[in-house]
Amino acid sequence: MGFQPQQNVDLAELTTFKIGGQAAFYTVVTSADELPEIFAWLKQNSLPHLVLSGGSNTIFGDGIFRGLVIKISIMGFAVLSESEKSAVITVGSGEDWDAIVAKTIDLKLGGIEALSGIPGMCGAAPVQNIGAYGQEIKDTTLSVEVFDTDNSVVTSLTNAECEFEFRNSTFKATQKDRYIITAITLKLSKLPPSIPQYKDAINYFKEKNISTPTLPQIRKAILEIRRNKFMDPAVMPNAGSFFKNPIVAELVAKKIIAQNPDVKVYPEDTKIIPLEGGNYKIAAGWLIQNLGLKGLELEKVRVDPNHALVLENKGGATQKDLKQLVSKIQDLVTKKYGITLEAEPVIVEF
């Protein structure tokens, strides 16, 4: 009978946030031997498409998505090679970001220990080069599977291709929809790892009086760390930190350095030392916490009263609901500081 997908499907209770009206056509990808046939069903109605992995990322539109909802659900781990000082993985796009970290700690290998309780699907990670306590997937990856829409092909990309940056790649810009993640290899290390240079957690280890930690006790540090700080998306429906820290020029973040000596600032010695390029990483969240705005409510959402990135859902919010609050912090953070903020989250609009 060829292709048949589901119709009507509901989208909110797909994503964390839980904000979203309906998919005209839905189905579930376990396998990249699909994806050919699918994009000929698409292109045979003459439909649009939006990919979905785990919905951690997502905040979809209130209307009506006409066209086809993909969601990447593809499995698979395997170790490719191995050397005394690393050894080279595989992952499958569907699964569970958190759950391949704790694996991989399992299997004694670094690189991704302080990436640990990031919510979402392994096929996420590259699209937006998820990060956290000074580590980036693009440290790692050494490729991408992906599927080729332009091409109706399964081909692989380079670190060098993915055109890693700061919360982006070229998922997200200069190759926006072309193409479907369907698989990671990582090149992870043996060697003793080191405390992630971030004032939370090493302030953990010194209280512990721990110098030298393993892989476990790290992923045990960020964990605990960030459940001290993030909201449970099952209790409090989120997407995490919701806005990007800004990278901004000399002149702008000396002069708020200047004028507010507590500012926090990525990495913290950058007060001193600026990026490459000159440029200087300050905290968002601090610049929203600054102007008294944790807490915040409009309706149906807020802003978390503990940590100021975290934006909610009350209950029964829209996308419209939410982009109120967005434009409200922006337009106050632009004001007072002379800087736009960005949203994480893939913002999709229908």
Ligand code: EPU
Contents of the next structure:
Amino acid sequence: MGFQPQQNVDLAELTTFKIGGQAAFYTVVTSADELPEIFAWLKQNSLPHLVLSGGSNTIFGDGIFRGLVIKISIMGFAVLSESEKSAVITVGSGEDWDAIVAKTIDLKLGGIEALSGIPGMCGAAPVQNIGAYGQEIKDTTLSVEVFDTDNSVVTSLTNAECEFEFRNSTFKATQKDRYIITAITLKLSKLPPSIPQYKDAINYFKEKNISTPTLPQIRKAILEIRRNKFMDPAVMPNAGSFFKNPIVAELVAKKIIAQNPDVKVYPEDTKIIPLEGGNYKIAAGWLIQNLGLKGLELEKVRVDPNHALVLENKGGATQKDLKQLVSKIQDLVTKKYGITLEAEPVIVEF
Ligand code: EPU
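Alternative state: the form predicted together with the ligand, after the form predicted on its own:
Zooming out: every chain and molecule, the one shown earlier first.
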């Protein structure tokens, strides 16, 4: 029989932004063992492929993708080794990220608690090096298990080989489209956690008079902070922060700060200490809000009225609508600050 994909499958419902046309071919993969046959089929038919995880970071085109969309649903969770201070866990790429965060906290393991509430699956986490409230997945990643489409073998990349950067990795950059992530291996800590050094989190624990919170308390705090800030995609489809916070050279940063004294620059509360390499990270949300664009609507998309970094589908939006809004914001930001904002989700054209 060989590989038999589904045909003419609607894509919008498979993403949190609910935008997209159709895939000519579609399949759900539950084990890495299925991949060699699928890639042989793709080669035989000279067709392109797209990998889909939880769909929280993909904006599909409005037409028909004349290739195969591969939805990864590889499950599994295991503790590989343990010492007094740490434990190594491995997780299938199709596991829900937040369910795994909850599970590690139940096991009293720290290192990803500040990443509570991030939508998507585990396999997508290293692709854009997910981060929030001072933690990034690169801090705990030991290795990423992959199917290498170049030679059809399952192999493993070390942390260094993943080339992690702010919202970036080799999976989005130097080796884009080469690997399919099948599992991630993380080293987590058994040491007492500390309060995430972000204003929202610091204030939360100050108000509650808690100085040494437990992992469940930190998770609760982060979930609450996020709930108050980010629109639930189930209520109004979105993809979380739509733009990356731009990282700019010192001269550019100094100019923006001089002209906008209250601009938000990272690391928090310092406008004088640069990041490694002498650059500065500027809060894109602040730049957009300062242009008065919160709540801006165009066709069937809008800027979230409460959080300028989140773009939303008001219902029935197309990729075309979204791209118009994105261009408008990018143009205005470039004109005012001389910075180009980059989209964080992957925008696939077809
Ligand atoms: N701000 C505004 N107006 C807005 C939004 C933000 O002025 O409408 C300013 C505020 O000064 C605020 C600052 O921007 O203090 C930063 O905003 P926020 O704390 O919401 O963080 P962020 O920079 O928007 C980043 C990540 C989030 C992560 C949070 C918390 C990026 C692109 N975004 O957001 O990650 O949850 O920090 O650590 O790095 C994601 O990547 O999808 C994501 C949600």
